[in-house]
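One chain follows as structure tokens, the form predicted on its own.
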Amino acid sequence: MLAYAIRRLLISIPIIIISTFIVFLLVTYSGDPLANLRVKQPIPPPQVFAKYRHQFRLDQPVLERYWHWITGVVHGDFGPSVEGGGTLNIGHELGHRLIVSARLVVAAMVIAAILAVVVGVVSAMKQYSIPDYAFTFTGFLFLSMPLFWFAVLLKEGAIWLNRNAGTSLATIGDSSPTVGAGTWAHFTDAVNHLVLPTIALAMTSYAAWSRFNRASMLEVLSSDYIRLARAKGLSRRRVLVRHALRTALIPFVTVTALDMAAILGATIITERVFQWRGMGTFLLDGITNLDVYVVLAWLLVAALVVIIFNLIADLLYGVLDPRIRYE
């Protein structure tokens, strides 16, 4: 399995390089980083434009700019930023924003996956029963609700509770400006700010995953080898966990890994609603300011995350089904 993982990582390198070049061209020709400077009154002198063109490498051919950027990324230099006149360290800011968003994405994915597996199994085992109908209704309800609308409802509901019930649910930001001393105080503050965004992101993902897992479980439960296991006298729990669930989780792992790109997109909306300073707002600020290298840095990290999650999914196949051999 180690050789397979290394081989997959090596194959991913040319994929990343090709994708970064295509994205670089698209982002480069999407706007002028000096557009805000051109509308100033009075118009700055030509020397100012020449200075910023050189600083942002706009005076270089496109291929040369791409080469400087991709080689700089290898050494931790993600290029000059428009923000602060080029003084912003994109790599440092990216690392901080990535930590903020990672805890939201991981928490939401874990909760959504656990709920989807439990609900999918119960719905399949009790097909056409009241719990199955209830879970089906709930799943379609969350599927039909736009994420931004659901997040706003959660935010407004938490504000109402804080005013009328005396609760202290955090509705804005990823942390409080003033936190008490000690690790526990910082941990509880982070969890408090994590509750609402995690619910918004997890429930929208859980809805689709639970329906998929239910369909996969129904297909497995109707298989011949499941009927044979029951006929041999194996306990219902052993048949469900050791045989049915492990097989049904293989396509579930696939769809979860493929949905990683959609989850990153949903994180942008969630962070915007709850005003988190994570990767989502980092991208939106970069697009607003026509900050080419900020957008490129975000897209590069997103591509790496998607590739890593798909690699993890491939490796989990061998854990769920020992018959799968990568060698």
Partner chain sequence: MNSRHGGRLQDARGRAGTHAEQTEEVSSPNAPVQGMALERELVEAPDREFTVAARSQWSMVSRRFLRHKLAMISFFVFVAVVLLAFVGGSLWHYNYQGFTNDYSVAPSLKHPFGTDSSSHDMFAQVLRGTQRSLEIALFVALVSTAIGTAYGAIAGYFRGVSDSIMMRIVDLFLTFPVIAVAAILGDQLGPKANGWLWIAIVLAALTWPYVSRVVRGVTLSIREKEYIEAARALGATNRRIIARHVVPNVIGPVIVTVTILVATAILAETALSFIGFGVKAPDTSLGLLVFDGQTAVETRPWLFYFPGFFIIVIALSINFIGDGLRDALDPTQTRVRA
Contents of the next structure:
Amino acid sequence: MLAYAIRRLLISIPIIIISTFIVFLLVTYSGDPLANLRVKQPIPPPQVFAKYRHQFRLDQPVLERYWHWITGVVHGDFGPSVEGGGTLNIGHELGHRLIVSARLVVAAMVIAAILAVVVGVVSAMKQYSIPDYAFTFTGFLFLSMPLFWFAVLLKEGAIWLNRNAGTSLATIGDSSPTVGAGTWAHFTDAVNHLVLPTIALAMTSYAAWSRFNRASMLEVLSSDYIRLARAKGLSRRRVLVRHALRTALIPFVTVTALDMAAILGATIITERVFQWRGMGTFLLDGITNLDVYVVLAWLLVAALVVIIFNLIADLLYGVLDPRIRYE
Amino acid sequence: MNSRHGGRLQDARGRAGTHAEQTEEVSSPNAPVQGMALERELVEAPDREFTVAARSQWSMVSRRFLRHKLAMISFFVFVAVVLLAFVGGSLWHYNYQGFTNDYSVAPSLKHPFGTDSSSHDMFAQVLRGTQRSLEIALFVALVSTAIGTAYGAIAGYFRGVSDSIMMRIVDLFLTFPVIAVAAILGDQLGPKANGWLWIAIVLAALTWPYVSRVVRGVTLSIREKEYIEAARALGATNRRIIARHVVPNVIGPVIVTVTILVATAILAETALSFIGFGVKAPDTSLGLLVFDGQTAVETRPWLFYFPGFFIIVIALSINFIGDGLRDALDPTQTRVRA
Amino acid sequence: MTASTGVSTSRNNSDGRSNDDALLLVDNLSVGFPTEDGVVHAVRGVSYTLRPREVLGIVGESGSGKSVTSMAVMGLLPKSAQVSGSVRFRNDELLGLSESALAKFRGEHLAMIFQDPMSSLNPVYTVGWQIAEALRAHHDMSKDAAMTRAVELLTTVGIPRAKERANNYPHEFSGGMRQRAVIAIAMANDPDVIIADEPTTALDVTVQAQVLDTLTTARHETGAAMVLITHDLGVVAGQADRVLVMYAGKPVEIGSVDDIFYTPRMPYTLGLLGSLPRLDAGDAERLTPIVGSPPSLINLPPGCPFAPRCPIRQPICDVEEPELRPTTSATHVAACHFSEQLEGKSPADLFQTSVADDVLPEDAGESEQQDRVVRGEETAEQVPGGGQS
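Could you switch over to the form predicted in complex with its partner chain, since the one displayed so far is the form predicted on its own?
Zooming out: every chain and molecule, the one shown earlier first.
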């Protein structure tokens, strides 16, 4: 199993190299990092352009530039940024924002997964009952509701509550600029800021996952081995949890991993609405500022996260399903 | 995935016919019962063996879909929205770009959806935004379904090395968040290309791998079916097998995928426009309208709710249609909802 | 075994036997499944009694309602199924019991073996664990004790190196071994009744006999009575005491093995016997297929459901469905208007040997030519239309 994990990781390396190269080509050819400089008034002297061209290695062939970049990344240098006249350390900023976004993504995924399992089981057990119809309908509604619209609604709702009901839900930012001393104060502040974005981000995943879990529970419940489990005289609860849910969870693991890329995309929108200084806004600012290396850094991190999650899902699949053997 | 049993259904239909004829045969005088003292009576009774008419797969599917109330309602809602957007916009007495001299008025008979602070009629704007969003979504769904189906069917049918390489490429695509890559490509190259069409092309280029995975999976399982083996044993060519056996059985899952894609594309495009990397002013889309209206939720709620409701109505009706189709195509769904 | 006691006939079941000392009493059991086309009447009034240690064979074609009957007895049908009638185990009515109340009977008193061993076991648990689970469901015992007993059971059903094999997952077992494991689960709590639903159908012919032996072992070890459902008359002949022949959701003949095999009183039973290959008959006797297929169980027309395929059909057969009536003895009942006419008839007297089920209608008329094809005197290509099938 460990050998398999290592081998899988090694296989991932060429995938990362190829995908980063494609991304590098895309980003290099899709934008001119000096475009904002060109439209500046008065037009900066040519030396400034030359300096930037050199700093951004625009004077080098693409392959060489890519090599410079990828070797730099390995050593922790993510390349220059246009931000702050080239003084911003992308790697440092990335580390900070990664932590901020990871909080949100993990919280949302955990909540969505738990809710989806519970709702999936209840819906499958009581198929065509009123709760099943209600869950199905809200599932479809969430699936069809644009995340940005729902997030704005949540935000405005919270502002209204804060004003009229005396609550103090945080509606903007990932943390307050002024927090009292002590870890506890920092923790409660972070949690307060997490509440709304987590609900927004969890919504879409929950909708898709609860539908999936319902379907796979229904499939398992009609299987021969569930019939045998019932024929053995097991309690209803044991049949449901130990036999049905246990097997229905196996494909769910893969689904969550496959959804990782979509969740990262949704994080961008969530962070935009709630004005978080996380990975999402980092990317959007990077695109707006034509900050090539920021965009590259973001895509690299995203690809790594997706690949690692798929690897974890693969290994977990092996643990959950004895029919899969890694040799 | 759901219509894999199609071949079996057709098979059963064929056999039913033969049996009916044989029943007649047995009661013919050519089949004397030797040594029996019984005088055989030839009763010209109607067919007693099959009291329920056999149905073709597609008539069964359409029957099930027509009975799916929610899907049928959704179908009419969707058609109504499409007509409203594409025909209604040109009939409405306000242009989406025209000024009306009514600034920020609430919904009224004159302005059913109110007006914004620049005196644009919101109804005209929402219709125009809906049209744009639908154009993009339908384009994405059609193009990426066409590419994805061909790609997935080829990979699944021929398997082997070509399949592995093709699917690794798909895996590569799936590592990147659609929204992020579309934002990067859309922002940089968009203005140079033809606005909305470029966004549609980018989204189609990023979504076809999802279709190809579904189609490949279905194709892989179909090619292992006994009826394919039988066709091959009878000497059918690859072309004939693909045309007569693979394609008809892949169509079901593909249609369902198309519906999912339309909904996905609507949500992706509006999200892109919302974060500022999709459709841009002076053109408009539902996402852009929501973005413009987000600060006015409390003061002028009509600016925020109407475009949002239109997105939800489109996506919801499409999703319900897809669900109805999925149920209708699933031959195991014969049980009455009790 | 099957001789009727005849002493205390306080109440008789429709199979002509008294209900006293019955272990399992199924009375007028009917099952309907609502579908888009109407209700499928899969079982239309089945009654039988099962006495301790007795083996009842239920035979019939696919779709005759054999499996549905036993699922109804175990309460394993989907919720949408409409079940009526009565199923009594000793003195307890099982129909209408809640899932939790039924759980007390299942495994402990009534055990079941299913047709497909490949999918009957949960793929994510070891075989030993699944047997131990059955034990612990009805007995307060430690996990270790249950596991030890599970290994013993595996040994009993003939799994070699049972101790190691108990830790294997189902996919590491062959089909025959899986079915033995399912039998071990059925045996686990010494049930009073074992229902075996086509236990050998999905298995290789070579393994079938071994699994049947294992079933016999299971019966002797537990002292259970058995309901053996099969479409294979050969299996019934070797195992059963009594036989119930089902057609279109109803029993059409019930009797002892000898009654059914030597003095059948229903054309369908005769047809089934005629389609059974016999080693003792030599090549003088050819197989006689029953042409056609069972009727659809939706909107069943009046009359005898077998009439369309029946060689001795009379006008009354299309009007009135015959009831089960005593024939050669009080415990040998058959549902046929003309059962007395079947006395001394062999399958070949009623059914044609020449008409095969898959023959196209235009061929079937030319029976002489067909005969030669069957004998191999002509190649199929020479027969008009022969290549189509």
